[in-house]
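Taking the form predicted on its own, here's one chain by itself in structure tokens.
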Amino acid sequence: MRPIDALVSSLPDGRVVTDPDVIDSYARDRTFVAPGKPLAAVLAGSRDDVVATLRWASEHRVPVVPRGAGTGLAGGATAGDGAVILSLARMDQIRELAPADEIAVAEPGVITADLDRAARQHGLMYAPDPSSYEISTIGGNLATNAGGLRCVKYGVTRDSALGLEVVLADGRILNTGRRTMKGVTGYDLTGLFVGSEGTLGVITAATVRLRPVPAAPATFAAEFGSLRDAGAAVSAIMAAGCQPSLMELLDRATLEAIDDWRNIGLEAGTMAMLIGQSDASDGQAAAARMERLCLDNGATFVAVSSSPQETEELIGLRRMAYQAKERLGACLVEDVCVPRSVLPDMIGAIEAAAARHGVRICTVAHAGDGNLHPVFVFEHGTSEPPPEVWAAADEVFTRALELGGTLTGEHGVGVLKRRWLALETGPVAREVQHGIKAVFDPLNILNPGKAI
């Protein structure tokens, strides 16, 4: 019996594809990044066929690739040769919503707005908001520790982690964690997990935090005639102690993405754009402070949202700003992540590697967490980017390092940043991470050559 008989015989019926199109459909994730020749790909429907297919794969010595959606940034949802992608999709239950202790119990598969609409039934929220959250899956925001527009005030993917249920590469099955808000029994295994990107097991269900529904959000836009001083009002409104829910930065390159989109009547004269929001008791009073801030440092025109179709509208103009992007070519999409006192500085760093190289980014910021999203665009069609987007993209990089801040806020190593984690890391950093690795996955099947 060939090994790829065993699996399917220890799986229900069409758990196991192996037909090369169908594969290659789950092979690659959102970026560029092309993918190997996969053996095949399990369509997990229960943490029991994750134990099954994970122990066939330490027997048999296979690789294996967790995906959730495929919305990653960074490849490290991308398969390659003879390994066995396994699809966490069809894992797409809520077990449990308990609302008097505020939390939930989730499996994989969720789609990450699907949980938030479901708490919002009982008056609570799941916060973890990333721009992707109507297609991304829970399980995908874990093995990233994904961020969001919301996390400036309410944290990214690990704050709202309070325990897991994962399989162990051998196909022991570990729960971590809690269910109270307070815990320090053992290590933090699950604050281990989270961002591990697959590498040292496979989640099947979170249990999450939510919160309770805050008042209705205040909101403003405004525009700048420059990207330094955009950056320079999301300094000034942080350290006033505004404490917004949600500060996004839109430079010139990107409002005019989505310009050529949608129309948005775009000035000549702008460019830059931020969004901010509070979601306080007091939100338009907190509104308003952010509005003077804006005019302070050199706004252009400031405009505080009357109704929450306003509101929509402003936060939609935030969140088509990838796919507007994508319109314009194929994308090296990067998260530095730097202090935010110096994203001038940072912001500044990026508008010259662009002039530099002659390389068109467009960047996006979580602004009110120093998180930048550089999009370095070039030619459709190309399997790689050209040398002069490697070497803007390592300008960025190094300059994001030197500020004090990460290669990566929220998207994850993957593939594409692994050139230059010794950069950041270190080598006691590399050798510690590496002996984890080894503890959870001695025979390095978890998705290897990714994250560490």
Contents of the next structure:
2 protein chains.
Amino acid sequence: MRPIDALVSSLPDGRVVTDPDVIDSYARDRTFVAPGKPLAAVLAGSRDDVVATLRWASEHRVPVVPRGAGTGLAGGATAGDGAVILSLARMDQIRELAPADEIAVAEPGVITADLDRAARQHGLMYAPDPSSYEISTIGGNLATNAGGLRCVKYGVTRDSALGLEVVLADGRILNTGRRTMKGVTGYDLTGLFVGSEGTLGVITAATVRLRPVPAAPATFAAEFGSLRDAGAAVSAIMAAGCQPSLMELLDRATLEAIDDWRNIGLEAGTMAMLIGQSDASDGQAAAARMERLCLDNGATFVAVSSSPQETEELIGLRRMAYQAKERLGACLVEDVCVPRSVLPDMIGAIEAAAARHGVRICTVAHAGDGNLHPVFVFEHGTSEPPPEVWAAADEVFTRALELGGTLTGEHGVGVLKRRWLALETGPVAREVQHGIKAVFDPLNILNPGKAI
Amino acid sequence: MRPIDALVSSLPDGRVVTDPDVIDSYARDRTFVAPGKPLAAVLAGSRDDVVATLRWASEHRVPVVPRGAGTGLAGGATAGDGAVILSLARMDQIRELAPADEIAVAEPGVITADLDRAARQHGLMYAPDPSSYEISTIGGNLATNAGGLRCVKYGVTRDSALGLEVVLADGRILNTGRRTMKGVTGYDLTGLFVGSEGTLGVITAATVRLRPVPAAPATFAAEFGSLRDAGAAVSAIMAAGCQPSLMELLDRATLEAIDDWRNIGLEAGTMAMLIGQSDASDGQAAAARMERLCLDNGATFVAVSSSPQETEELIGLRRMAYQAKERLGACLVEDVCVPRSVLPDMIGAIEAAAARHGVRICTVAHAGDGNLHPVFVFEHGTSEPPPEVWAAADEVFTRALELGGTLTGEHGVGVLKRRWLALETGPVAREVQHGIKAVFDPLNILNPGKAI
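Would you mind giving the form predicted in complex with another copy of the chain, to go alongside the form predicted on its own above?
Below is the entire complex, every chain and molecule, led by the chain shown above.
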């Protein structure tokens, strides 16, 4: 019997896909990274399916690439030659929702926004909201420790993860963490799995923290004649303790991309826009304070609104940014994060790199966190960015690290950031991380070559 | 040359203490756990001292017990026969305080409240505030992932730890994490070290997150005729999204202990007191909402105040609880944490265990987190609690786990909770944790026998 036949016979009917065209559609994420020729895709419907797949993979030493919805931006779910893809998308049940304890237990295939909506039926919310949250899954969010717009106030995915059910590489079940708000029994295995990009085990359920739905937000949008002024306004707002629930910065290039598409009436002198929200119970007052701080820091125009429709439009503008860029060309989406005080310097470095290498870079930032997404645009249809894009990206990463920053704030390393990994992670940390990897996955079958 | 002479000669003068009486004072924490006969205590003054000590210990296979201020409540810093105690108390410099980035870099010996005070010079605060924060150190807080009163709003120590400098068992330096608010490069080693009770490495500096100082708090105190009513009020307050910055529950036995000492005029029918705060910008309104919810849930008396002096008195009452109990006898301080909805059930189970075994148990709770500290009081001068205390504790832990809780919310496992560890941590998790331990400390010299 061929190994693949043993896999098919160990799983319920219809779980294993071997049609190369279908496999190919499961072998990619949202990046341009080209996959290899995987052996098969398993569409897991239960924890038992995951166990059977991993036992088989261990026995036959076959690499396994776990995936959620494939919305990743770092090539973390790209599958190579001979690998088996393990899709968790069909494991999409919310196993439990306990409003009084403000927790939910969700399977990895639950769409992030669906979990949020289910919580809202009970006056609660699931806070993490990566830009892709209408199509991304909880499992993928956990694998990358996804951030989002609200994380400036509510933290990243790790801050909402209390406990996990994980299938290890050899098929054993590991339960980590707890159902309680606090707990320090043993090492923090939950935190270790979150952000490990499928290299340590396959998450089959997560106990996550929910929070009471805050007040309807008050929103402001401010225009600035310089990026530096916008950066200064961000610093002032954060330092004043305004606790924005969202604080997004869009640069001129991004605004132009949106304007080209949707004609938003962009003014000639507008070099940056800041969109912020407060969902505090006195949010209107907080938004007014933030408006004042924008004006004090050189904003040329500020509008404050608490109308749901206007708020939706402003946030829609921000959520439109990535699609607007995809109209311009293929995109290398980067994700540097710097200490907040050097945000203007980092933006300056991005502009300089764009000019020096003749590359179009459009930047949006989760500015309250110092997390920037410079998007390097290049010609559609090319499978690999041209050398000038890599050169500009190299400059951006190098500068981010010089400024005390990190390569990736919320997207993960995947395969795209491996080339810069050694600049941030020293040899001792690398050795330790590979040691940890070997504890969980001694045969190195789980998403090999990713993350570390 | 004896091994100890090699240690002395590898360190600056005066770093190594060998007087048995002095060693003994460094061999204990705040519990009754009796130490053994350690070989020596090293009073480290620098990272180099830590490196030299660990290199020596690796060479000679000597167990090393790191310690901060010895305020631990689980025996985690208790030193056994032949061990070397490594005190980090003298490494007490705040290396950096960067207000614009809202971070500080602190050595492990910095007193927690001192870091908070230093931050407040710049309009910032260091949020974690274990009850011992005037005498505990940052290093000890990191080792146990300490919680505190404010963590109901601001999270535990792990939520404020961004990056660490660690000396590994073999003397190598490991840098983890980052200076930025977000970051997902590689596995979360920072989170792994926080709460690992000195078993994976010795932290010699921590980059921590600061936060803007919130508004002056509005405080309420509510008295209840039953613990169940108080528990219901807590649930209602949390569910209403009041976001208290503190939410402490004191049971009748605790109130009596305080009343015996300081005569607070305790009413006959008062079975529980709830003390809560809001530090929101509209805190007075939030406190009034919490007052209303207490009355709706059967409070017999509620007082709200925003006067700093009255606030100080109310919080002082809570901070007095532990000392009041120490007047009554020796204390076994426990630390179970349960899902918030079963807080009244857990309190009921504690009362039942006290009655069944004839043990005095006084309970305070960080009620907003479901984290209870039942304090088992027994005769002063006994080095070990009597069997009925262990029996009652056994019942309390078993019930906490049955209710979906955990053995320890914020104190750590140390040695005192090892006897119950297997009830919470399954065999796979145990094996994985020991595997991780072996990656960092293959010779098992770092605080052996603790935590896992």
